[in-house]
Structure formats: C-alpha cells, structure tokens
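First, one chain by itself: the form predicted on its own, in structure tokens.
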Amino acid sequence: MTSEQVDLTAEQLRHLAEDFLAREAKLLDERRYDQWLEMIDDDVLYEVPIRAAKFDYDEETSAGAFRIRDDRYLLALRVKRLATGQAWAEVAPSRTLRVVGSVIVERGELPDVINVESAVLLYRQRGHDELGDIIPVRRTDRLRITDTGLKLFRRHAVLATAILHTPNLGVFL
C-alpha cells in the first residue's frame, strides 16, 4: 500500500481489518500455515498470557507470565514442526473453526497502524470419537499497513478461562 492508502476512512480501515481477520481464520482453519505466515510481520510479538481469577479485570493477567510468547522465528518454527508430523500435540491435526466477532477498529498511534480488538470462539475437534471443545479468546491486535497488505505485528490473546479446558494450545489463536 502507498502512503495515500494510510489516509483511509474509518469505514475503510474497519473493512480492511475485518477482511484480514476473516482470511486469517480461514487459513488457520484450513491449516494453510505457510500462507498464514505471509500475513505476519517480521517484528511480530504473539502473546497468550496466563490468566488468573481476580476481582479486577485489569489484574487478571500479569506482565511476564505467558502460556505463549513467540516472535516470528518461533511462530515459523511451530509451523515447520507441524509440517513434520512430529508435533505430537497435533497428531492427528485438530479440525478447527474460528468465529471472529465483536470487532473494534481504531487508528493506531502511527499512521500505518490499525488497532483491532476481537472476540474469537475457536471450535476444536481432535481424533474421530472425541467431542470438540471451544476455546473463547479476546484478542487485541495491531495490524501494520504495508505495500503487500496488512500484517499482524502484535497479538495479545487472552483466554476467557483461567484453567485450560483443551488438551493443549497446539493451535494458533
């Protein structure tokens, strides 16, 4: 995108962000991880903090306590590992469906940044006989407008539950 496109209206930014989130969900659900990585900025920070039950919402996560805290290298390593068939937590691969909603889009602190909040219900089913589970997540993303489209460069994904009710987090949130 050129610098002219950074001057998009709020409605245009919202459309771009929602389209990005929908495409990302589809790629992840279809396990097209290499294509998903193309949507990830080189400076990405992907965090899933540990959540505790506290009275005040703002105190439920603490700095420095994460289930996942990956940069681009670690995300790419996770993708490579999934392709080997040696990522035991995902053998056989989970079948997933992500529903993204409650999207809030705001201009970021820089002209080429969009701040996006969303809620995700991730349905996950493993094997053939097991019932699926639902992983509810509130995400706070920062998307960067680049010449090749939007790129995710920050994701802070907070699970709705303090206790993990799915076997692992071998799926991307």
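Residue numbers count along the first chain shown, from 1. If you superpose the two forms and keep the largest set of C-alpha atoms that fall within 1.5 Å, you have the rigid core. Bear in mind the structure is a predicted one, so any value in this text is a computation, not a measurement. What changes on going to the form predicted in complex with the partner chain:
The Cα position of G127 differs by 2 Å or more between the two forms after fitting on the rigid core.
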Second form
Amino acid sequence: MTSEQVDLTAEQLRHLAEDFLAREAKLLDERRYDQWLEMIDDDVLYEVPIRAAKFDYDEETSAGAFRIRDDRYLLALRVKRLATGQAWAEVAPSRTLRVVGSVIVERGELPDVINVESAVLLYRQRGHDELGDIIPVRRTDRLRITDTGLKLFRRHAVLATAILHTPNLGVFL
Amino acid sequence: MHRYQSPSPDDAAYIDAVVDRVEASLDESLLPVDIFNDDRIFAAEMQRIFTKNWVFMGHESEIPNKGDFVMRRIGVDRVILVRDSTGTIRVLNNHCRHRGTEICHEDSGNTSVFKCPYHGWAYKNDGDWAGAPLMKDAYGEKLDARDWGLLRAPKVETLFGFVFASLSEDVPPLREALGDAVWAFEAIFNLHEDGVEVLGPPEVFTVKADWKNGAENFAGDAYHVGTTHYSNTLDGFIPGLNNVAVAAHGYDFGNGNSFIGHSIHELIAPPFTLWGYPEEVRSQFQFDRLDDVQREMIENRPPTIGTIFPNLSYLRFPQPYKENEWPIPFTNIRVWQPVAPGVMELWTWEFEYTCAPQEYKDKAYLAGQYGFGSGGVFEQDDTVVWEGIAKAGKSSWAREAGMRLHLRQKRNGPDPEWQGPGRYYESILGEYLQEEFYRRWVKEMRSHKTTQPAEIRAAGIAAGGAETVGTTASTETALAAIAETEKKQGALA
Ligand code: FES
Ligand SMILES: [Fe+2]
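Having seen the form predicted on its own, could you now give me the structure of the form predicted in complex with the partner chain?
Next comes the full complex, this chain leading.
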C-alpha cells in the first residue's frame, strides 16, 4: 500500500485521518479496548508530558518529564489491568465522551506516515461521581498506513492543565 | 476551593475537644473519622501544624544555579523556593508587601528580581525590597529593604539536598527535629558522596482525599497492597502482591516519622538485596558511609516506603519498566499537599543517585512513573480508596453515630534485639506506625508554638546585624529594570 499512498490526495488523507480519530474515540468511549489495541502499532509510543505554568510555550513541557510514557507492552498492560475488575480507579468504569476537533493533517516525512494534530475535550464521569471532570488535551499523532488500515504509532498528548483536576489518568487520552 | 480561616475562640474549644477525642480514641486503638473532612480542623492544621513545623519544600538539585526558583506550597500558601544571588536558599512568601498582590505566576524560572505586576515594587531574589517606580515622588526615599521585603521563612535547612522550611523560629534545627529518622535518610540517600538528584519537575494532581490519608498510608500501611493493588498481580505485571505485607517490616523513628521495610530478596529473588539495584549502580555505592546496622538493613530489608511528619513521603521499590526486563528500583518522593478539607494536591518527583548512569536514570524514571503519579497503575487506585474516607468524614450519619475507625490489628511488639535507633518491628501488621502518626498530630494540634509577626522578626534580624542592607549588584539590576519600564511607559505616554 505504501507506493499507492503517495498518490492519495490531501483530501483523501484528511478523510482517512478524521475517520480514524472518530472511530478511535468511539471505541474508547464504549470501552472496546481490544478493538482499540488493533488500531495501535507495535512500535507505539504514547506520551503524556508534565506541563507547568511558564511564559514560553516551549518551556511548559520539559524533555524527559512525563506523567505517562508507554510502549505497546505497557499500554496493553493498562488494558489488561482494567479488565481485571479490580483496577479500582475505574470500577465502575468512567463514562466518557471524547469530542475530537481542530484536526490538522499533514503528510509525514515517510511516505506511509500521516501527521495528525487534534484537540480533544474528554468528558469523564467516574464510577459513582455526580459531577464529571473535563480533561482538555491537544494531541500530536503519527499514523502509519498499513495493509490493515491506519495504525497509531506515536501520540504526544499535551494536557491543557498544569495541575491535573481529575484524580488520575485511568482513561486513555 | 482554597479556604483558610484562623480558628475563632469558639472554634478553639471545638478543636480542643476533637483533639482530646482523638487522643482518647487512640488509647483504645480507634480513630474518629471526622478529622478527615472538617473545616475547623483543617484551619487548625494549617495554623498549628503547617506554619509551625519543618515542611518539605523541594530538592537543591531543582534550583542548581543562583537565581533559580520553583513555586511550592506551605499550608495553603504558594511560596517561592529560590537560590538567591549569593547562593543561599530562601523560601519567600509570594505576596507583595504593598497591596498583597501575588508576585510570581510561573512555576519555575531564573531571576535576580521579582517584580510585582500591580504597582511595580521590586524585590531582590533574597526577598529584600529593592525599589519601586517613581520612588522619589512616591516615597521620597528608599524603604527599609528588610522591613518591606517579602516575608521570608525564618528557617531553611537541607538534609542530603532535601530542603525544608519552617515559618516558625520556634523549632529545633532540622536534624534534631527529624531525630532518628535522619539515620534512615542516611541509609537511603547517603550511599554515594554525590547524593541523589531530581530527574524532572514534579507532577501535580488534585485528589479528593485528606492529606493525612496519604501520609498515614505511607507511614505504615503495607496491609492494603494485596487488595488495593492486586490488579497488578491479576494482569501478570507483578506476581504475589497479596503476600507483600507478610514480607514487610516496620521502622518507628518516633514523632510520627516511620518507614516500612521489605525483604525484597525474599519476595522476588535472592539477588534483590539493596532494593534490587543492578550492578551498574550498586558497584558505585560507598558502603563505608553507613554504619553496620544500616548496611545490614539495606541489604536484607531496606526501607521502601515512609513518611516524615507532616506530609513528606518516600518510596523506593523495584518495578519492571519494559516487557521481559527485571524490575529495577526507582525513588519517588511525594508531598501530600493540603488544599481544603478533604482535598489535597499530590506532588510527586522521581529521584536517582547522581552517580547512576544516565541510561539507568531514564529507565528508573519510566518504572516509577508507570507505577506512581497520576498515570500510575498503583497510585490511581490509592486516589480512589482515600476519597471514600473524606466522604465518611463529612457524613452526618457517621458524625452522629460517632464513627471511629479500627486500628486494632494484633501487635507483637518491637524486636528487642534491634541494634539501630528507634524501634524495629518484624511484622508491619499492628498499625502501630499509623498510630504514631496520629499521636504526633495530636501533639502538634495541642502545641502553642508561635509565628512571629514579620515586622518584629525583621527588626530583630536588622538589630542582630545578620543582614546588610545596601546597594548590591541585584539591587542595581532591580532599579535598572524599573527604570527600563518607566522609560517604556514614558515613551507610550
Ligand atoms: S501591590 Fe505590589 S506594588 Fe502595589
Ligand atoms: Fe497504595
């Protein structure tokens, strides 16, 4: 598919990417994690940097400082943990709604890669909380075009909050 | 959400009654639940504990250069932890002495001058007043640098680079205050002359639980691991979490400072002595820096978890960071930062021995963050179990019924053979360390230590001649900054 991909128009790439993000959000909202993992590349790196209040945007996150930095094994382990029914932060699981917007799609440096940016408002009502939390996040993703569809192989999810106001990141961003 | 009020005389009677009830309950190994979510108790804690004792601020390695600062909290206040232009570490109140505006709004940085965004008063990075716009017209002459400087924590001291501050003069020197716990600090942080360093900025998250629950948990609760964290065994990550309490021991260093120790080599495998540090790190350890008992302790049942009263905790445990890799120890430092009754911020940092190879530091950082912090597969579940306690603390039913919590595990008493300071318990079961934490709480809630008004303190310092007030390089910088601003304003007008 790689050779064909070069021929895809910007319009087609955008369609592919937006469709991917919308379907991913739905799978996560419906907690269909095994299907979600099928959308994740084996070489995935999923990062949530630590952010601070700083004047310069570039200094808000510092290299090497992460709340989460998972490879495929660690990410899949989170899914497995949730399935135990004893990951108490998510028992009962949060009810979530991910609204994905402001999508920017660009050709990646490799022919089979699309760079995609998106802004997400993740609404999360935990187990038996009355009020929900909103987790605002801007994601910079790289999607790989493969024979079995797009795969997420890089996600850099920058929270809009320096102090996190949901008590844990028991949900995927 | 950030509420603080100083207790009124009526409140004082209420608080005294609650504290008496807590003490009487502890004598029966019980604990009233309402101390975990109570406006008046919270206010009293801020006043009687957090402005009157040594409180952990951060680590020297976070502010290595002159002028480096990071924002921290003492009680509900935001404070500036700064290395001033002479290299001295200061803890400054973040409010301007002119009208009280907050001075600093960034989480970290480097500056020789803090300038107030309201009318432009400027302060040197040691807190001294340095100048103000239109100084001649507005004030005639310079104000006294210390009288009108930022409030400054009267005591700041470090232990292995860990910085503590006290807002009260009325505390013993840090080492004396920490007492026997210093011996544990040595065993944990003194294995190399270069000590430990922070691996990144702290991560902060808000948890709807009382600060004491986190502190109590790390003071001695190895019992919860097999239940709260069992998902991490069920998913195949770490085997046998249901048995870790059995291999856990207790170190009581008095005054509510205590540690849990684990025989990790029995839990995982014989090579896992010394927290399981791999050869590349342990080969650098300078064991002659420790005494025989410390060496034997870290070999066979090193302190893995602990609390220094009131709200500093420590965690060092081996954990895998990648598939098919052996667990490696990480060092996590945390603060249970009170925010409001039943609400805290959790601040966590990862540390490592400075001498460890960078590659190891990177791995240890990953291991620590995967388990702890807001995304941590252990910590996530702690945040939830503690939330319930804050709800119980506010429950009208629980209050009406006088609900008291159970601290009645059977106790076998300390090991009479123990050679080190404090007391050593072979079994962590018994909840004696948690009781000690609350005994210290009772003591501090009863204490009547004073915080001197800033003016009196400033006068005292000036009279003692400890401070020189004059035009130093950074005062000049401050004045130059003001002149610059005025020039710009003039240009605009
Ligand atoms: S309040 Fe700071 S200068 Fe006026
Ligand atoms: Fe825990």
